[in-house]
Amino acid sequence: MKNFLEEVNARIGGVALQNCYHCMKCSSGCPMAEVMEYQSNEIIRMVQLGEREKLLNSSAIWLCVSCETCVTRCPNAVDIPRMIDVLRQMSLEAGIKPAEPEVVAFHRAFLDTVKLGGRVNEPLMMVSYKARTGTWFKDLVMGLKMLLKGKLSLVSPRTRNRTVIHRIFKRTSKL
């Protein structure tokens, strides 16, 4: 049986997490570092030390925005966003309730709209997200301002060949 580090490395592919020598360049450039309970280099170290339960139950793995600043800064090209994706997937597979359920609701609303039309349908995505979280009026004023400034469209484009999109989702769906 693989230990936690071996399991994560196998699922990441590419550069092994052992290549991280904790220079902290990833964490110093991370725009989310100040709100995450564990910074990027700490997450790698926790994987290396086998702290599976602590990581899979943390909010840090759900707060990463996958901007890839960490990868750009890493002298060893460790793919931290890919590692975070793997940790999220492992958390969901283990049946652990996400520490940041609104993030999961947003991801699911986003993917559902892409699955439906091949592209993001912003109005449909917002309705889906609000229905999942029950936060119907939380961003209403900001949404109206965005609509008035033309930053939000009521009509979204669709992909011509949606069959291809459906095939992609069918091949890649796990949960």
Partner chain sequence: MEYSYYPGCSLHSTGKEYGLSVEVVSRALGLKLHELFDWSCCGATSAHSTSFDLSVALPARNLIFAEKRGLDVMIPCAACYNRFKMAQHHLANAPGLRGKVSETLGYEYRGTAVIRSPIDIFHQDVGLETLEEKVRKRLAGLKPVSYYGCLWLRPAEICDFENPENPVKLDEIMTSLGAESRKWAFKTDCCGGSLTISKTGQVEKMVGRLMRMAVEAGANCVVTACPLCLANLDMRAPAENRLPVFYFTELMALALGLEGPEKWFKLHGTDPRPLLRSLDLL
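Numbering follows the first chain given and starts at 1. Whichever C-alpha set is largest while still superposing within 1.5 Å between the two forms counts as the rigid core. All values reported here derive from a predicted model rather than from experimental measurement. First, how it differs from the form predicted together with the partner chain.
Taking the rigid core as fixed, one finds a CA shift for Gly29 smaller than 2 Å between the two forms. Relative to the superposed rigid core, Asn121 undergoes a CA displacement of at least 2 Å between the two forms. Rigid-body analysis between the two forms: the smaller part rotates 16° against the larger, C-alpha superposition.
Please give the corresponding structure for the form predicted together with the partner chain, as opposed to the form predicted on its own shown earlier.
Below: the lone chain, stripped of partners and molecules.
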């Protein structure tokens, strides 16, 4: 059986995490470093040490904004955002309750509307997000303003071939 490091490396399918020499260039430029409980190079070390539970239950994996700054600056081309995506997916597959429930609720709401119409309908997505998180009043005024200005509309054109969209989701997404 593969150990945690081998499993993560295999799913990244690129530069192996062992190439990191902990220069911390990634963590120094990370815009979310101040709120992530583990810094990006620490996460790499933890994967090597087999800290599966800690990582899959962490906030850090959900707080990364996927800005791709770290991988762009890494002297060894270690793909940290891809590693974090892998950890997110492992966490979801293991049925772990995410440490940042709002972030995952947003992804679910977003993908639900895509599954339904092939394209995002923002008002629909916001209603679905709010129902999932119970945050009915946050950003409400902003949303209403946008509706009134005619920026958002309740019905928007959808993709015609929704059969293929459904097939894509069925085969690739377990969310």
